[in-house]
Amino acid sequence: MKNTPFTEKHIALGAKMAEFAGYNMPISYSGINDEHAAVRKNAGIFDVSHMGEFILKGEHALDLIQRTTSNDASKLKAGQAQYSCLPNENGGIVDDLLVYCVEENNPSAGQAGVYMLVVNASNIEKDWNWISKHNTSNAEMHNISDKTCLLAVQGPNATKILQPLTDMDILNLKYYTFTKGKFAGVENVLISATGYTGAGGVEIYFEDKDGAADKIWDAIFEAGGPQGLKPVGLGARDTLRLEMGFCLYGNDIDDTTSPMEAGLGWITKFTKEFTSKEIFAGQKAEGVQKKLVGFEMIEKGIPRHGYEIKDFSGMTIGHVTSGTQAPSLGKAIGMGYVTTAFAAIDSPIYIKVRDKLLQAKVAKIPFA
């Protein structure tokens, strides 16, 4: 099991630790509900250094990204990021990811592109192999996952707490943009606003060298501790993202689900050639058989991944992909795939919890 550069700090803070994607990660510190509330109302810090980062550069880098991802990365200017996915050849999803444009691809100006891809921890090797397989034009590729630290400081007061630690203007950083500079005395720190909580805040990427991890972690807590900044584990990260209806790879999307079924048609652009384009175009034209929907429980019970979703007669119409008791809402919510006939908002559905069918209804996403 791997450690991040912050593992000892988590343990010293009394975190409940567990294995996740091969890493020893903090699940909770003071409790999921308390940490969730801290992020929604103030600020919390997540160690997400287990995530994967790839650098693609050179004159063929953009072409490789265009052929392997569903979104249109040619629209990106330097300092912009986009959410995308890697479709497989059967209309499923290899992974979802973020594409950062560090330097634009501009052949007429003699400028080759530099891009950073941020992928899920459990899929680092899988994604690297998939992109490498399609790298027929020999774009330069570097897997920098093991040497890259990533902290997410999320919440309405996150940037206010962090601004004194840098000359970069992070207070006014627009959603899905990033900047690079000196932070907490450390050079070459990339700060982005692509959060997974819906509560605002930033992500901080930097190389762990010359004590940078300790320096940045300690500086953040010196600045934020008196203002109520709390360490937050993966448990609250999951409840926060689920309240926003954000997909989690391996639960809500995987190799068998298409972006059209998952409500990700907005990151599927048909203005270029890419893997499974024809399949997705057919689904857009003809419609899909199943859709990922949000739902809220009417009867008391917690929906869990894998539970069956039924109609009034007890016929199976789908399955739960994610579910929890939402701390901000005081009710149980979930997401799951249902046959398209049951996907309309307020459609009555039933979740099979043990041997009981508990009433629920399809709800609008985001929940919060």
Contents of the next structure:
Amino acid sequence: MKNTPFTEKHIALGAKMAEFAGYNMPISYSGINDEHAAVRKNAGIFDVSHMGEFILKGEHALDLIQRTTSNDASKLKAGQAQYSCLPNENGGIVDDLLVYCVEENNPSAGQAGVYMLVVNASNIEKDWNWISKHNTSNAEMHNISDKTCLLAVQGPNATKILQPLTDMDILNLKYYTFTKGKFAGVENVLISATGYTGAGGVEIYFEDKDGAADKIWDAIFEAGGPQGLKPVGLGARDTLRLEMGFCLYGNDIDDTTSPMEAGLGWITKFTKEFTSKEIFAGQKAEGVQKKLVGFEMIEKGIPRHGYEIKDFSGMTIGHVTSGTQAPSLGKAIGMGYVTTAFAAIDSPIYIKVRDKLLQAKVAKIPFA
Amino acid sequence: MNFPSNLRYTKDHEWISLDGNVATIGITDFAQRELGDIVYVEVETIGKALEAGAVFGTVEAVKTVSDLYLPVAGTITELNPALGSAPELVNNDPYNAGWMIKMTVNNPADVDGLLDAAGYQAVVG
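What would you give as the form predicted together with its partner chain, now that the form predicted alone is on the page?
Once more the chain from above appears, this time first in line as the rest of the complex follows.
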């Protein structure tokens, strides 16, 4: 099991630790509900250094990204990022990811592109092999996952807490843009207005060298501690993203689900050639058989990954991919695939919780 | 962690206290910590005669769900009514306000065969 540069900090803070994607990660500190509330109402810090980062550069880097991802990365200017996915050849999803444009690809100006892809920890090797396999024009590729730290500071007060630590303007950083500079005395820190909580805030990327990890972690706690910033584990990360209806790879999307089924048509752009484009275009034209929906429980019970979804007659119409008691909403929510006939908002569905069928209804996401 | 010496324990992390042939049962401090924030305690076995080790209910935490096992044979008589609106009592006060059920035990001597505090402490290490 691998550690992140912050593992000892987590243990010293009394975190409940567990293995996730091969890393020893904090699941919770003060409790999921408390950490969740801190992020929604104030600010919380997550160590997500287990995530993977690849640098792709050179004149063929953009072409490689365009052919392997579903979103249109040619639209990105330097300092912009986008959510995307890597489709496989059968119309499924290898992984979902962020694409950062560090330098634009502009051959006429003699400027070769530099991009950073941020991928799920559990898929680092799979994604690397997948992209490498498609790298037929030899774009330069570097896997910098092991030496890259990633801290997410999320919540309505996150940027206010962090701003005194840098001259970069992070208070006004627009959603899905990023900047690079000196932060807490460390050079070359990339700060991006992203995160998977729906609470606002930034993600902070930097190289783990010369004590940078300690320096940045301690500076953030020094600045944020008096303002109520709390450490937050993967447990609350999951409840926060689920309240927003954000997909978690391995739960809501995987090698067998199409972005069109998963509600990710908005990151599937037919303006370019890419893996499984024809399959997705067909699904767009003809419609899909099943759709990922959000739902909320009407009867008391908590949906969990893998539970069956039924119609009123007890016929199976799908399965739950994520579920929880939603800490901010005070009700049980979930996501799951249902046959398209049941995908409309307010459709009555039933969740099989142990031996009982409990009433639920399809709900709009983000949940409210 | 706190394991009161006046209680008996199971390796499934329930505690039991006995008064005559009436027992009160809950989950241990260790169990509530492992589960995290508890949001729902479901017991639908009231009035049923169950064997030792039978599943008498489930406890739902934010992230996970776990079965509840009866420490000794008997009949469940009551679910803690306070848990309906305040399931977090199990986290905050697992041995007192966070008790889960009361039961009539078939054979009070069965309780003596369960783990004492030191024995349970050894189980959870």
